[in-house]
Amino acid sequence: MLELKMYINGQWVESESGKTFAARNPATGEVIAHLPEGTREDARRAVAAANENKHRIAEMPVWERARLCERIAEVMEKRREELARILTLDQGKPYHTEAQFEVRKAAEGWRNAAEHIKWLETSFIPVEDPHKRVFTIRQPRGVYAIITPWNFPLNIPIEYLAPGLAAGNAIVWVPAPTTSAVAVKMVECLEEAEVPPGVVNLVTGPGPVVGDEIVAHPGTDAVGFTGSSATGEHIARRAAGKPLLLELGGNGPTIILEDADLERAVQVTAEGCFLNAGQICCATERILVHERVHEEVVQLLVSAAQKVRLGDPFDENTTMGPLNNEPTAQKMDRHLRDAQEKGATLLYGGRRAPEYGSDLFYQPTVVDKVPRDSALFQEESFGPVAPVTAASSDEELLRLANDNPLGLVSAVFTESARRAFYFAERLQTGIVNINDSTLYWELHLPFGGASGKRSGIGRLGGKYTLLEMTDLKTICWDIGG
């Protein structure tokens, strides 16, 4: 049992109300920690601390900021086993594969930001006036309000925190309540790496209270958020006028054509459905198959689902842990029920599996003949499900893929370069992966949704996040006649 605190102005503090909430292991239901239930006043104190100390990071030379990010990576690597353990306890993902991998990638994220900030060049602009010299510089925006989800409670925060600090911003961070314990442990790493007091502030508690406060507060200059489309849209309204970096929901359409390497296509597509129990914004959530290979693809998907091993997340044989929380499990229940009522066929799984330790374990599921008007087709399920829909032509497959309000990542499997380009240029998603799953991404690549969809604003990844989290200032200098 851990008794944890928030981090405001370089101090570990309780909530001003004295209230706490419990962090529970989703695999067992057991309480693993108690955390402060932050209030609006706590959030205001954090914003005030960030404003009071933002000069410490903004005035720090770029190379020194890069070294700071490197030190954080070193501390995280030193504490990797502790971080992976609390990550598994807090989130539920398998320790030996997914949790340890996430810690490694999180440390890599700090190193990535350290390198990219050193080479973030700007321009010297030719102008008509011979007496003027015009150039641009990048400056920090000021104080960032950051709100992060529970599915990757180390990696996703670092997609904002690392470039945010590297760019010279102060930060007020509100993590998801169901994974706030591991957030505290990560901030311990920042403190150990000697991030100046007040530059990063952690407030734990309910999003509608502390998250809303930092988003709308006049003392925060910009907002970063990863989460659902509905919450992102609410945040955009509350933060009206502030720069926004929003990575929102996805519905991962994956197109498998009849000329594809089917075994390879289904193998990586199944990973896209079941990794992290499907709780990934770029998860494979719709599998659109050419009717000529429909039966073979469905059989291969069922076989892949049968190989998934539910169980204790600390067991080396476990390949999938529980869902993180009850609302996500309820959404799976609702989506599967709705699809079947509208004519879909359940081929494998389809129910909770409490025999593995808690009611949050969910069977890997394969559903065929999913209708386009079902919630399973139109919404983000965020669970371990492989929904299949067949079509007879490239044009129909494209229409089905784009018939959705979300547009984050898509995938296409084909051996034809012509068909690959046909889909890549017409799919309404921010990323299109050819012959790989919707999960493929590396930390330096631009990641975000397509315009006209509900999948966000801006781009995460490498220099692209640095561009989002800085102001471009133009300086015009009259050098005289």
The other form holds:
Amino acid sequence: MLELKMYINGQWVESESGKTFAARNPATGEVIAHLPEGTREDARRAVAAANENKHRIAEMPVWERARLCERIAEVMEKRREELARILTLDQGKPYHTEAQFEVRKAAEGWRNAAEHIKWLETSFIPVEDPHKRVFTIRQPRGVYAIITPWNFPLNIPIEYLAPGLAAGNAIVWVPAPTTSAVAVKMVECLEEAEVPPGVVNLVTGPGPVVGDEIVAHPGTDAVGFTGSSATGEHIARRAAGKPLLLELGGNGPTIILEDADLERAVQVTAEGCFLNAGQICCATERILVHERVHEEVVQLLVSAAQKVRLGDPFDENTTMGPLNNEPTAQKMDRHLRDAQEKGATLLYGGRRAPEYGSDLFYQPTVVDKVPRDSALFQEESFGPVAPVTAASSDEELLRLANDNPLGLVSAVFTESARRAFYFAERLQTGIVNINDSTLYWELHLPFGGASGKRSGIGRLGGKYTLLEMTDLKTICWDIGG
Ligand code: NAD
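Return the structure block for the form predicted together with nicotinamide-adenine-dinucleotide (NAD); the form predicted alone was the one displayed.
Below is the entire complex, every chain and molecule, led by the chain shown above.
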């Protein structure tokens, strides 16, 4: 049992209220840690600390900031087993495959920011006035309020913290309550790597309290948020006027055409549905199949689901752990019930599997004939489900894909370049993957939602995050003469 604290102004502290909350292992229900239940006053202290200390990072030379990020990566690599273990205990993902992978990528995230900040060029702009010389510089925005979800409790925070620090911002971070134990462990790594005190502050507690306070507080200059569309839109209103980087929900349509390599298409699509028990913003959430290959695709999906091994996330044979929390499991229950009531056919799975250790285990599920007016089709499910809908033409498949309020990532499987471009240019998502699943992404690629959809604002990834997390300043110089 761990007794953990928050990190404010370089000190490990309790909540001023003295209250705590329990972190539970989703695979067993056991309490693994106690954490401070932060209050608005705790959040205000963190914002004040960030403001008092922001000069320490803003004035640090760029090469030194890059070196700081590299040191954090080194500490995380040194502590990788401890981090992966607490990640599995806190989140539920399989230790040997997914947790260790996430820790490896987390360290890479710090190195990625260290590299990109060194090569972030600006411009020298020709002007009409012959006496002027005009150029631009990029500067830190100041103090960032960062709020993150529980599905990738290391990687998603690092998508903001690493470029945020590399660019010279101070940070106040509120992690999701159900994965705050692993957040504390990451901040220990930052402390060990000698991030100056007060530059990164961690406040644990309920999002609507401590998260709301840091978003709306006049002492934070900008906001980075990953989470659901509803919370993101609420935060956008509370942070009105501040620069926003919002990464919200997805409902990943995947189009499988009759000329595709079906075995590969279904194999990677199933990974897109079942990895991290489907709790991924870019998960495959809807499988839209040309009716000529519908039967074959459905059979292949069922056999992929049969291969999934639910179980203890520390067991080497386990390929899927529990869901992280009860509201996510309830959403799966609701989506499956609603789809079947509206005429969908359940082909495999479809219920919770408490026999594996807790009520949060959910069977990998395949549902066919999913109607477009069902919640399973229209909303993000965020669980281990492969929902299939068939159509007879490219135009109809495109309409189905775009008939959705969300637009983050889509995928298309075809051997035809013409058809691939037909879809790639018309799909209303920020990213289109051709002949790979909705999951494919690398740390330096621009990632984010399409305009007009509810999947977010701005782009994460490599230099794109640095552009979002800095102010562009124009300097005009009259040289006389
Ligand atoms: P959520 O919106 O419920 O919570 C996200 C975070 O916001 C949590 O830390 C929570 O405590 C905090 N929060 C809740 N209410 C708040 C409020 N009123 N003010 C300030 N903070 C508040 O989302 P979740 O269930 O934790 O995460 C799952 C969602 O995240 C899914 O919709 C998923 O698609 C999305 N997501 C998006 C991306 C992306 O890059 N686009 C990546 C991962 C997850």
